[in-house]
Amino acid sequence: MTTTAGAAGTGLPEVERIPPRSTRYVRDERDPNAFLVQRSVFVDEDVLAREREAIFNRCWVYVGHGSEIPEPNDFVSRTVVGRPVLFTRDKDGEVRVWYNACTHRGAEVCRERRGNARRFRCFYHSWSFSTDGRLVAMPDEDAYPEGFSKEAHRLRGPARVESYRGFYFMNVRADAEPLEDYLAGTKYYLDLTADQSAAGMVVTPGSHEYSIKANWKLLVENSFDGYHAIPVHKTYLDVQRSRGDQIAGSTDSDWKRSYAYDLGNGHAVTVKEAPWGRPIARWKPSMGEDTREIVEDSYRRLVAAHGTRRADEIAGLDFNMHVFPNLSINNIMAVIIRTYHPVTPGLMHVNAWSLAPAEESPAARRVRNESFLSFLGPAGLATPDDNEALESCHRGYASDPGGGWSDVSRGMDLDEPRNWDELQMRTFWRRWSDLVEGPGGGNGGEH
């Protein structure tokens, strides 16, 4: 099996290849090396307020997956970091993006949560949008003044929207860089996981939405973080070993091939084959004798698609992505994506959805559905477990409120940090002071 390395690679460890930088919030330091984080990152209001601007006004954000519109007319309202959304696809099949506002009075146009519709009324004054943003009714429209233009009404939205392999993103401003180049290194895992399946990947019905009372960056980091796996998820391991998987419960002997990179413009991954069964294509004890066939299955259809080489990739090879800024896609015992927005400082709001093969056998959906939810599933036996830490760690700083550093420097002087140490989220952490204080940290020095 072979991996794809971003940044890494180059047989240099970040301390060699990364200049230093000491700014107010990061302290990125050698002589000794040390990678620092302010705490006070996570529960300033300016802070966040400057994230807005900085971060979730400037970077390609995820709106959704194209599976979940799959005809014309359909629709699905979100919030996107703040902003109230319609993910369609209009009349004739062109995917939209449009803020939920009527340009009348500003009242939401849609108050459902999904459907199939060819047109969106504001329940306020009864103005009516088609799907590609045109105003086509409205009470009495005589009534007003002459030079009134509806075309000057149609329905706003991001400057730009655009997709990979069926993800979509959208950019306020007009300028953004092609979404293509902003993913740098993250396309080789997103083909990784859309090459699962020759008729697609879907998103399958329903998603797990719920909020955390921490800072949204605290689970950034957690949901690369595989230095917690073996004590915080223990009981998830342990039922796994009670069910006949070879499980020692330690992160050099479960973890093979472990490795972190970096994709560019902040995006990270780890990577592992992991001691658990994955319903893609590796079957483990676990999951039952009776799932072996169905499992194995799959791995056939795997090889005669792409050829044994590429196969045993997509079926072995687990790995947990960020996509900067608020994006996690998680292929491991199941295919997961995860945003988290704030809300505040100490709130944000997850959503999680399921990606599977389009035309994966009831059977296999069935499997899929039971290994998603025994670990990812918001009351799996890890989903509360990292919940609960991270709400910890919010509590926490209440003990030294804006005062103290959290440490990120595990395998900082590597040459090949494993999943188990901190080069994701030191990548994460020198984008975001990038882009929140300046490139290499602006004028720095504050402490």
Given for the second form:
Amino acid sequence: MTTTAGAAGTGLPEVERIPPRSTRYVRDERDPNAFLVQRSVFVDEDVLAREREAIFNRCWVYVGHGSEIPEPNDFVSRTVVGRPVLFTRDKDGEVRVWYNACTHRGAEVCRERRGNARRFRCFYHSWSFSTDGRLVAMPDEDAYPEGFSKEAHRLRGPARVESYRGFYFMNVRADAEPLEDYLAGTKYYLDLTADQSAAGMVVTPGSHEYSIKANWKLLVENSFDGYHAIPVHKTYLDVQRSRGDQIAGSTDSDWKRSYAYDLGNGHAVTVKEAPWGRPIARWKPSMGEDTREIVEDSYRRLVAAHGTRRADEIAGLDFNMHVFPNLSINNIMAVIIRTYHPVTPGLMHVNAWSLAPAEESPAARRVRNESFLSFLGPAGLATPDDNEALESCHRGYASDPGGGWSDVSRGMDLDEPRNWDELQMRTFWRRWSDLVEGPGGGNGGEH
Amino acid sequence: MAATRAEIEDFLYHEADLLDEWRLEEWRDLFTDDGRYYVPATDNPEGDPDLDLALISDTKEGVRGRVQRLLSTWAHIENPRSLTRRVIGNVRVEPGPGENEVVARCNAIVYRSRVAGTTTYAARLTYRLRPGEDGALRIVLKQTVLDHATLRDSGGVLSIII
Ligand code: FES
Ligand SMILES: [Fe+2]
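Return the structure block for the form predicted together with its partner chain; the form predicted alone was the one displayed.
Every component of the complex follows; first up is the chain already shown.
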């Protein structure tokens, strides 16, 4: 199995490849090697305000998957980094994102979570908007002054909406680089995800909407933190072992072919072959003997569509990918799309969805759901303990307000860091610092 | 012979005690071998238990694993475990789909406290119950529909059994 990925394979460790750079918040040091993050980045209001400007109002931010709104006039309403938006397909089939605020006085034009509607009628004064954003009806229109223009009162929205393989993103800046450039090396992994289905991957009905009383960046780190897997998820691994899976309980024997890659623009991925089953094509005893045929069928379908080599890559490669700034797509015991949205420095809202091949049989979908829920979700056997870890970190920060540094140095001097090292997190933090503190960062760190 | 409402209430109160007292193995053993424990996603309460993404969709084996985990000191979010107290009410009983089965419906308010904070869950519970070989009632299906639009204001997660 080979992987082509961003800055991978340079053969040099980060400490030789990347110049040292110390800023107020991030210290990337040599002699001795160290990588430290100042903990005030997790608790300061000012930092979050800066992030809203420098990160969320600048980067491409994930909104939704095209399969959530398959038909003309389908819509989903959700909040994306604090902005209530409508993710909709207009009557001509084009995907649109509108700010969910009436151009009259600002009330939400839609308060349903999802549905199909030709019009969004604001309940406050009854202005109505079409799914392509036009103000199409208003009571007492002739009472408005001369020069009033309905055209000037179209719904507002982010400057740009673009997609890649069914994943839709928005950007509030008109001069943003094209999404495909922004996504850089992540496209390889988005392809691996999308190629699991000939008919198209679909978000299944039912989503996980929960919260964590911790800073959003802690979930960036946690979503691809291989180091925590054994101590935090021992109960999950023990349960899988009790169902017949081979699990030794140590990272380097359970996680095979494990690496971490910088994918450019702050994105990063960890790849490996993990000890759990994958409904797409890696059967394990814990899935139940009666499911074996279903999973092997799925593998044959992949081989028929892509040939053995590509099928093995799709079927066998587990990966946890972070798309900067707040999207994780993990191909693990199922495919999870997860976004996390700061509400305050110490509170994030999390949305998560399961992505599945459209042509999957009901029996295969059941295998997938069991596999997903065995680990993932706010009532899974693993995710709640991640939340507790993050909340515990956040509580810990209060012990030394404004002080304290988190250590993110694991594996920084290795030629080929593994998924249980921390290259992926350093990739995030370097980009974060560039955006929040400015390129060069002012070199303001005092030692 | 169908169970009376008083018998069903006794059963539900007993189950509530097992859960509040963290006697989870005894709770697990209330399920029949084909038993299911199902909690739909908060945005999809009428969803399909097999085809849609739920919060919990446990077979008996799933329940066994969940209990094994919760009794471990490595279930970090429940170590130390939450204090819980639940009130069951509005019990109604009707004949069930299978032979000897009854369907019981009730409401549950569950109060959950940890050092980090206290939350309350509200839920509508639907059971299919049938007597086991010893005559005692067993759970064929326990379906918990949360009265929460999202989990965001309810402690964020669902790490206890409701
Ligand atoms: S061991 Fe990692 S936070 Fe303590
Ligand atoms: Fe985790």
